[in-house]
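Quick heads-up: it's one chain on its own, the form predicted alone, in structure tokens.
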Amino acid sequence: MKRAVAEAPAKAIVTGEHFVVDGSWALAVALPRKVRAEVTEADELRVDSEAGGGSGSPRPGPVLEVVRAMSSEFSFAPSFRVSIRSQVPAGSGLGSSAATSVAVAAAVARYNSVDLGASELARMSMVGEKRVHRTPSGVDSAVCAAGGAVLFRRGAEPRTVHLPGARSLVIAFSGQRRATRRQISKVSRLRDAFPHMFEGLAAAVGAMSLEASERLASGDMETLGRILNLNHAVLSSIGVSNQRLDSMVDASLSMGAFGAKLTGAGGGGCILVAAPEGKEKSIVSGLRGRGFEAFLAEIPVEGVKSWLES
């Protein structure tokens, strides 16, 4: 039996969440948690999901959108099933849905001989993650797609951030889970109470996003780590951040790393941390002391890839 198979990585966002709604710039890397998708055949479109250690599956609504957008461009018949497993944590921040629209995109294109390189498989993507958050940016497919280190802006083609060497980042999980929609909302109306604050403040966010970008590509840690607090604070400033997100940056700072920053949409999910080489793996157990679920993750992380089976 013909069995497709795909896996997208996670993605982190480093600088520039909210704000690249706005067309600011955001930089994110892919991690190496994945989604994978696998296609069979069946008599109808069917959508079987699970999720690997107890991190919430995805859903399957979003899955049918890309699929039957799919069968409708490329002219052929949704009778098959996909299955789906992921080692994303739901409503963490990473990219969940992005993560599993692409990896799905890419399965289901294997399946049916049909050639679609990163961007197209973004594009994709993108229905599932309007289903999911109505108006995305388009960052979080761009990333799972591409993979490695990406700056993005609204409405302009994806630039690659060449790592010329590993980088090692942080990722901890506070265990809230969070509503994308309800953040986007919060910040929403402060952008319509205050429009040149506002403005002002994407304005600096982006620059801070060239500037991380150039950071992290020449491995300057330390100066990235402050440009994740001054995003952070900014975040924090807009109401995105929370007590127990805060809490978890105060901790990394306290055990030696250079910053900090929740990533994502924020009100829960994860942070991000920068440190010095070699205690990354002591601040990893430190968090995970204080009941925290942390990984060490190593970029840059290929992006999206899929190959058929017999």
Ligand code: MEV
Contents of the next structure:
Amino acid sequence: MKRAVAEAPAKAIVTGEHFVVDGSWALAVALPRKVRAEVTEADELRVDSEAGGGSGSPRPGPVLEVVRAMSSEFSFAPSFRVSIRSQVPAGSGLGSSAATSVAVAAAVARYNSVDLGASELARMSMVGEKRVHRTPSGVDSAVCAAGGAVLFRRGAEPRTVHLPGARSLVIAFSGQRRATRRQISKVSRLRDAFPHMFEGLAAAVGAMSLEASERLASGDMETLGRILNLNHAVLSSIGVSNQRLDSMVDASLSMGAFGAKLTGAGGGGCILVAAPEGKEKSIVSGLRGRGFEAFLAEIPVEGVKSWLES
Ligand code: MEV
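Output the form predicted together with the named molecule next; the form predicted alone has already been displayed.
Below, the chain from earlier opens the complete complex, with every other chain and molecule after it.
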């Protein structure tokens, strides 16, 4: 039986979340956690999803929309079964929905012999992302498709940030899941109330992303950490942090991190930490000791890939 398989990585936003929705630069990296999609023969379209470690299954609705959009654009019958297995906790800010729709788009394209590159797969994934988040910037789909580190601005070609060597970042999950869509509307209400002030913050955050991409590329984790602290302060000021995220950030700094911030939409989800070389593992253990699920992410991680099995 013909089987097409694809795997797409999770992502973390290093700097620029929320402001990227309105056109600021964001820096994002692919993470070593995956969503796997398999497409096999069936009489009609079926989607089954399963999440590893009780992390919340990807929702089938957005996936069905991606498949239907592809079937109409590339003229194939949507009659197959799509099975999804995810290692990315849903609602954690690590791009579960984008990684799912990118993996599904890649597996469906492979199954139907449609040759699509990373930017086309990101475009197809956006059909699902719009259903989930309504006004996604596209940064999550772009980095889950391309992998590595990506400097992203709405409406421009994503720029690959070349990392000459491996870098380590610490990621820790607050255990609080939240809906990205609700966080985005909260920020847009603030932007509508204070457009001029918001514009100033957006310009500052865009500059942080450009600087952060250079520091990540050169391995200057200390300055990167300082930028993360600044970005976290801005995110707190627009109301997307909370006590638990702030205490995780403070705990990381007290354990010797250079810097830390919430990553993704906030209101829960994860933090991202930059630490001195050799200290990352003790920060992971320290955060685990405080009851948080933490892991060390070695980057760069490759983007979506797909293949046929028989
Ligand atoms: C979500 O990972 C990042 C946000 O900036 C939303 C988006 O860019 O679509 C909050």
